[in-house]
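Read the single chain below, which is given as structure tokens and is the form predicted alone.
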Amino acid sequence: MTKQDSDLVKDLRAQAAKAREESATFDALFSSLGEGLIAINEKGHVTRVNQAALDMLGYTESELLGEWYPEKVVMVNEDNSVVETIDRPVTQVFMTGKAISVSKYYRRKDGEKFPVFMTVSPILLRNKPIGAIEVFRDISDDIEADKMKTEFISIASHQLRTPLSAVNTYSLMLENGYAGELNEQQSTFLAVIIAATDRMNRLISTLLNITRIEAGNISVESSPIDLSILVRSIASEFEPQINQKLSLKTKIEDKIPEVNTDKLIVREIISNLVSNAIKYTPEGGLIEMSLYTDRKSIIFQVRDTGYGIPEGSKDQIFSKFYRASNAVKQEVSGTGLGLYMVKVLAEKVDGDTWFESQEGKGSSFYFSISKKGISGKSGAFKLENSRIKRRD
């Protein structure tokens, strides 16, 4: 053997001691991760499992190698009728080489039904997917305290309204004079309490329908809505509270066609938008309402030259409580909850919300419906109008 045969030789060795190691890292790092880990091959079959993939499905091992993926790990919907292997996320990535993260139940091996979060990757070769990783976590857990604190905002909302009724009550008797002519400094006070009054009962009315959407529990119903007539009665309500700070330009296009939607929730939806435009824009700022169509859909956008969202807060603007960062230091009061129960009721009525915003210039929110409508859907209650009006 020549000394540059040895010497390829040894090569060869040092690199396949490398990959052992390489394999061997790996393996460890698959195995113990405390998320189920499942490698399916491009024809569906499993190829590798982890211990925590086993331990949430109830399988061994041997169990689920070469295993047809979609037959032998069982997806189904919420009422426990098995997903078509067309609709699983796994073949979604495999038509489309993106990944895909969503929640969906799985049924172990005793037949119980259980939520995971997962997230499913391609592995791409070319290009072309020859095979996917999916990663999931059992979410029991997280599902039973959200509805915990679903439960506790629905008990402490209901409990917080009765006294509240009184306070309305009353304070609306000393406004009209039932207890004789009150003062200037008397109507002053009076004043602050009503706006106080107010705001809560639009806060209860919002946690309450929060809850009841969360819970699945809101119907939905469906009947010809002019939606120029809508934004213009809104426009008309909100205009007193704009003109003692801002001013309000008002567009609406010709010939806006009538759709079938519910009327309550579409208010609730563009009342908040234009809501949370007046809240985080500074005096002297513009607000301006539009109401346009294209192809398919009929399109609300709300303008406003406010604070702007910064670009680290984009991607959570329409979460749950939360509050972009220069919303906080300009000390604007709010909940975080306006733009969440926006984004949650659109879904109701199949409309779509997003928006563009730049920090220190301004937002425009849009909330699109489609021009063919929607149909009724069922449920326990009927959305709250979080906006009270005092003196109909």
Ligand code: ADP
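In this text, the rigid core denotes the largest set of C-alpha atoms whose superposition between the two forms falls within 1.5 Å. Numbering follows the first chain given and starts at 1. Quick caveat: nothing in here was measured; it's all calculated off a predicted structure. What changes on going to the form predicted in complex with ligand ADP:
After superposition on the rigid core, the Cα of V344 moves by less than 2 Å between these two forms. Taking the rigid core as fixed, one finds a CA shift for F117 of 2 Å or more between these two forms. After superposition on the rigid core, the Cα of G131 moves by 2 Å or more between these two forms.
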Contents of the next structure:
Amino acid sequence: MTKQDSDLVKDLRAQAAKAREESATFDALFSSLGEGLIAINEKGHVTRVNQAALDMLGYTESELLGEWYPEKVVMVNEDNSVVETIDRPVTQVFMTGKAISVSKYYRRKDGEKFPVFMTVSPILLRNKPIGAIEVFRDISDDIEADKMKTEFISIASHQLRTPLSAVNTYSLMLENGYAGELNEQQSTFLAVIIAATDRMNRLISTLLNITRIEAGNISVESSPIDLSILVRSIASEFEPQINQKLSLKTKIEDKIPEVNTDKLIVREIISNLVSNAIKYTPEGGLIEMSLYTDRKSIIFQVRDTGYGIPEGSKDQIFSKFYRASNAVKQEVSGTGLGLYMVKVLAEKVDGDTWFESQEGKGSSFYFSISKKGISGKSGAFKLENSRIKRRD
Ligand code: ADP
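The structure above corresponds to the form predicted alone; please give the structure of the form predicted in complex with ligand ADP next.
Let us now look at the entire complex, which starts with that chain.
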């Protein structure tokens, strides 16, 4: 062997040793990860699986390796119905070449289902998926913690409501002269108390609605609704509030078709959007409510000439508890729950909601529902109207 040959052999040996070490490091990483990991080839067969995945699913490695993954590891929906292969995240990843994250349920070998959050990513070779890797974790504890939080809010809200209704009733009795004539200062103080209890009542309704919606047990009704009547009624409900500081226009297209939907939910959505337009528009501004149709939908729009939404806040405006800095700076009271609820409720009636806004100029919020309407869904609770004042 020449010196050149022996150098080459040495070099190859060193490279092989390095590759072995890298592979061992990768193996150690793969198996020691706390998250479940499953690698799948382009035919959908399992090529690798780590211990965490085996522990969660209840299989041994040899029971999974080489198996056709969608059949062996059964994915189910909340109601225990099996997710079809075509709807499995891994299939979607193969079709689109893009990673996706979803929450679903897996069925253990013993048949028990458990909730998982998973991210499935394609393994790409020259831009073509040659396999996929799935990382998942059991989210039972997260769901349990969320449930407890929801229960806590629900109990706290109920407990608050009882003493509050006593404050409400007795304030109204005072206002109506049951305890004698009030002097001017007493009336002013009482008006502040009544306004504050109204606000608190609305907040409690919102919290209760959110906990019920999140628990998934709100009923959705379907009956024929004339949205033009509904919008007119909401406009007149807000009129006293608007007239004190703003002007109001309503533009309702002729012959808006009746639609089968849930009146309470739609009213809650529209009222929230209108209430925001009023809240976030300074004195002298304009609020314009419109109702019109396009080919498939009926669209409600509320336009205001208010503070608008800063560019950097636009992505988060529908998130729970989010409030834009300009709204906070103006000292307009709020919780950041209204739009979150609007978004979730819009989904309940197969609707959509979006907005356009320019800071300092104003905003337009939209809510659309399909002319086709919805079919109802039973649930343990009805939505509470959180916008109408209790004493109305
Ligand atoms: P809240 O009004 O209780 O703060 P919402 O969830 O209804 O909560 O709204 C979230 C945020 O979106 C508000 O705090 C405000 O920053 C912004 N926003 C909503 N509607 C408007 C509007 N019409 N004009 C300007 N900002 C708005």
